[in-house]
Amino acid sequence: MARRVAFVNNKGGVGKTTTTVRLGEALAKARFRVLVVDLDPQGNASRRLGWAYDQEAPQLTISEAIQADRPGVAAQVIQPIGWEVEYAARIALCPARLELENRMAEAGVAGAWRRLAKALDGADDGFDYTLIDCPPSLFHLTQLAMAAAHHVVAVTEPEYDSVEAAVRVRDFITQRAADLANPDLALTGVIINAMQNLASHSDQRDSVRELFGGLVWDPVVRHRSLLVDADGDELPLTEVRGEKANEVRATYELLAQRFVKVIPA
């Protein structure tokens, strides 16, 4: 079984999807086999990995796998990504579309929170890591991820609201992991994203370190417009050019090294 890691924050716009995609990319470059599960109905991780829905030949998505409620059914929705680089062959995707929102209505169905874990059972055995990109909430879809995951990594910007939302993630895991039949689930890391040269950001970075201690992973990800552009253009970082391109690539490669050290395959 792959080591499953959910990327979570209770606030949107903090960089969960970017972190999921770019860590997956760095891990694949380091020759690990990575499955990305897009659990956000916006489907941004799917798009950024170069996947597109084909209206004439519709592909199955993670929504259908969850709805099926059968062991291992996620194997039927795993697809290649659209990047044309050598290491892309080591990244696969369970894509998402807006239809995934319909699974929210099943939150009250007995055992529904186990459906992602059931769908992945055996389906991700051929991977080293399964990275789950979660929506900006702690409700049903994120609980599906937490019930299936071995680890949670919180992603936060150095902003007060983002940091408070990361604290809510930590507290939710402490208080509710047992309710998800996953009592060993733990917050394993905290990644600070989109750092800028602002006094307020420095203060909030220090606050994150005080709140989470050794859970904070280095290096901090600095805000770079070329990273935003790469996400928008659905490009792997190896195809990005610019003054700070090497710095951005190195940041995620170093984070991937920390990831593997804390979460061995």
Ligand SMILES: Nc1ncnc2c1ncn2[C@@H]1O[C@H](COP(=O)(O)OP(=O)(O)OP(=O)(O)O)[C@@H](O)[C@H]1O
The other form holds:
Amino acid sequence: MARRVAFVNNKGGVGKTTTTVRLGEALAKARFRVLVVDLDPQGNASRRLGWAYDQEAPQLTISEAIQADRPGVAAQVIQPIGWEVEYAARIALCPARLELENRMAEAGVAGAWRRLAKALDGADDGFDYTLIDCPPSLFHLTQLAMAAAHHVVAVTEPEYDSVEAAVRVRDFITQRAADLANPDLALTGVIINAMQNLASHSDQRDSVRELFGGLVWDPVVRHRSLLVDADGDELPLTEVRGEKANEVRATYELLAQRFVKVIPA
Ligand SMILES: Nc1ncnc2c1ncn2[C@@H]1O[C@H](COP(=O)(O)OP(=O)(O)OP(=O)(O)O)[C@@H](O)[C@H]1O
Ligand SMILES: [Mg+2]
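How about the form predicted together with this ligand, since we already have the form predicted on its own?
Then the entire complex follows, led off by the chain already shown.
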């Protein structure tokens, strides 16, 4: 079975999707087989990986797999990504679109929080890692991810509200993992994203290190506009030009090395 890792923060816009996509990319470059599960109805990870919903020939998405409530059914929604680089063959996608919001209404249905775990069981055996991109909430969709995952990685900007929201993630896992029938679930890593040369960012970085100690993964990801451009243009980082491109690629390659050390395939 793949090691399943959920990327979470209870605040929006802090870089959960960027981190999921770029770490997935770096892991695939390092020859690991990666399944990205887009569990956000915004579908940002799906789009950034070059996937698009086709109205003429509608594809199944993770929403239908969750709704189906059958073991292994996620296998039917796994699709190739749209990037045209050699290592893209080692990344596959369970895409999402707005339709996924409809799964929220099932939160009160008995056992519904197990449905992603059930859908993935057997479906991700051929992968080394399943990376689950979560919405900025701790409610039903993220609980589906936490019931399915072995590990949670919190992504945080070095800003007060974002750090507080990462602390809520840690506390939620401590208090609720057993309720999700996943008592061994752990916060395994904290990634600091979009660091700028600001005194406030240095202060918050230090406070993240105090709060989370050895869980904080190096290196810190700098604020780099080329990440916005690459995300906007649906590009892999190998196809990005600019003076900071090498630095950004190296950052994610080092983070991937840390990832593999802490979470062996
Ligand atoms: N290190 C970075 N430097 C510059 N821009 C970044 C960085 N990381 C992410 N971004 C940009 O910030 C925006 C928000 O990032 P992203 O969508 O990954 O956040 P998110 O936490 O997934 O948001 P949401 O909660 O809406 O899902 C995007 O435009 C992304 O390209
Ligand atoms: Mg996101």
